[in-house]
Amino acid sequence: MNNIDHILAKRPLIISGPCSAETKEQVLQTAIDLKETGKVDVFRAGIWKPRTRPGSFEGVGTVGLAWLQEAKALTGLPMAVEIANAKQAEEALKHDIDVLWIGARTTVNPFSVQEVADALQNVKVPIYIKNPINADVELWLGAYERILKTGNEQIGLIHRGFSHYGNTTYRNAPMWHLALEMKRRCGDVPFIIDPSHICGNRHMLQETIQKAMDLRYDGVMIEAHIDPDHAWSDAKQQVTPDGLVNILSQIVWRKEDIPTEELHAILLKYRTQINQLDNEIIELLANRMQLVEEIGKYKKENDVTILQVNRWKEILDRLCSKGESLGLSKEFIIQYFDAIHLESIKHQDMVMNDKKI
């Protein structure tokens, strides 16, 4: 295992640095200060910045890569940058950048991802892939598969949240269920959180990191700047190196492994009970669908529509009230029974239109 592989294997992995490389002095001082914290494993800085609207600061460009080289020489920290196309990938490699990552605005476009993949054929450099800006696991998975086909197995994933129209607590809604689905599909691929872009502010960083660690993420990519209030981009979400130390010191770094046989036995008892309940839920759902099909036969014989809006509203109101009295959230009840309702409609459609079930 070479040095960068050894560093990236650390758990939790901490990647930090400014949103944007602004000046040589800013990059070097931030790298030195982060190194001195003893908490940071990899230094990151944005060299090319894809902005939503023209006129915003879009990065210093290739000149900033030389600053990263100097920062690496001063601190010994590996360097990481975001790339969006083949030219940027080639420039980063020329300047001995240790880790690359594909940004959310690139992941959303398969043509752009393929261009990067073509530039990285047979190149053994670690590359992380952020989720696409829109809530689409298939696009994220497709980007992962395109990079995997280059022969590179040093691939990681970054959860940075998804664009969400309208008011939201987060800058980019985390949509944890989508990230966990991607995590499930990709198995043991390193999976890290980018709380800076999820939150869009400093005050929510700690709770977001904690949730990710509780869900067994492998590390954190967090933005840090020597003078965040005057940063040229994303000032509100960046912290000082000291602020980073303060946040990380309050995180409970949980382990997946069960430390003792006694605790393992306790968990096994509860998990056995859960497995039994899950089996019963599946059997109950199957019984419910049998009744749904009988109703479908009746509707077919009497030319009644599948969807009965008032009936569905009555069911949801009753179940939400019942669920909340038992400690279940209204949001969960609606999501759970919406899925059951859609499956019920599918079964009745098959019955009423003579399709195979």
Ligand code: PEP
The other form holds:
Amino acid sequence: MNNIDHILAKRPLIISGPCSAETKEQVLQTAIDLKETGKVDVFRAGIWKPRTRPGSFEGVGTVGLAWLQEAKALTGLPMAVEIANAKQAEEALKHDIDVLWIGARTTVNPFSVQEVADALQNVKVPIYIKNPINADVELWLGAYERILKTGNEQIGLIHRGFSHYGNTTYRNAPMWHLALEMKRRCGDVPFIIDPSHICGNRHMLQETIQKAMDLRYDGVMIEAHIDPDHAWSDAKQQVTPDGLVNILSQIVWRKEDIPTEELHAILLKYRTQINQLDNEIIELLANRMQLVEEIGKYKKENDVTILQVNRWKEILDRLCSKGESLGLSKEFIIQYFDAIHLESIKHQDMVMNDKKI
Ligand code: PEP
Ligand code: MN
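Alternate state requested, the form predicted in complex with the ligand (shown: the form predicted on its own):
Whole complex next, starting from this chain.
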């Protein structure tokens, strides 16, 4: 294992640094202060900034890569930058950048991802892929596959949240279920949380990191700056190096392994019971579908529609209040029974229109 692989294998892996490289002094001082915390494994800084609208600070460009080289020489920290096209990939590699990442606005575009993949053909450099800005696991997976096809074995994924319409407390909604789906589909690939771009503020960073660690993420990419309030980009979400230490010291870093045999036995007992209940749920659902099919036959004989809105509303109202009295959220009950309802409609469609499932 070479040095950078060794560093990236650390758990939890901590990647930190400013949103953007702004000046040489800012880069060097932030790197020195982060190194001094003893908590940071890799230094990050944006050199080319893909901004939603023109006119915002768009990054210092190639000149910043030389600052990162100096920061590496001063601190020994490996350097990570975002790249969005072949030219940036080449520039970064020419300046001994150790780790690359593909940003959320690039992951959405298969042309750009392919261009980066082509530029990195047979290059041995670790590369992390952020989720696309839109809530589409297939696009994220597509970007992963394009890089994988170059023979790169040092790929990681970064969960930075998704754009959404309407208000939420997050800058980019985490949509944890999508990240977990990606984790499931990619297997053992390192999975990093970027709480900075999810939260868009400082006060929710800690709880977001904690949630990721509880879900067995492998590390954190978090923005830090010597003077966050005056940062040229993403000022509200960046923390000082001391702020970073404060946040990280409050995280409970859980492990996946069960420490003792006794605890293992307790978990096993509960898990056996859960498996039994899950089996019963499946059997009950199958029984329910049989009744639904019987109703389908009756509806067919009498030319009645499959969907009867009032009946469905009545079922949901009753189940929501029953669920709530048993400590189950209304949101969960609606999602769960919506899925059952869709499957029921499929079964009745099958019976009424002589289709196969
Ligand atoms: C960044 O890391 O500063 C950045 C631009 O992130 P994202 O691609 O997640 O928006
Ligand atoms: Mn940023």
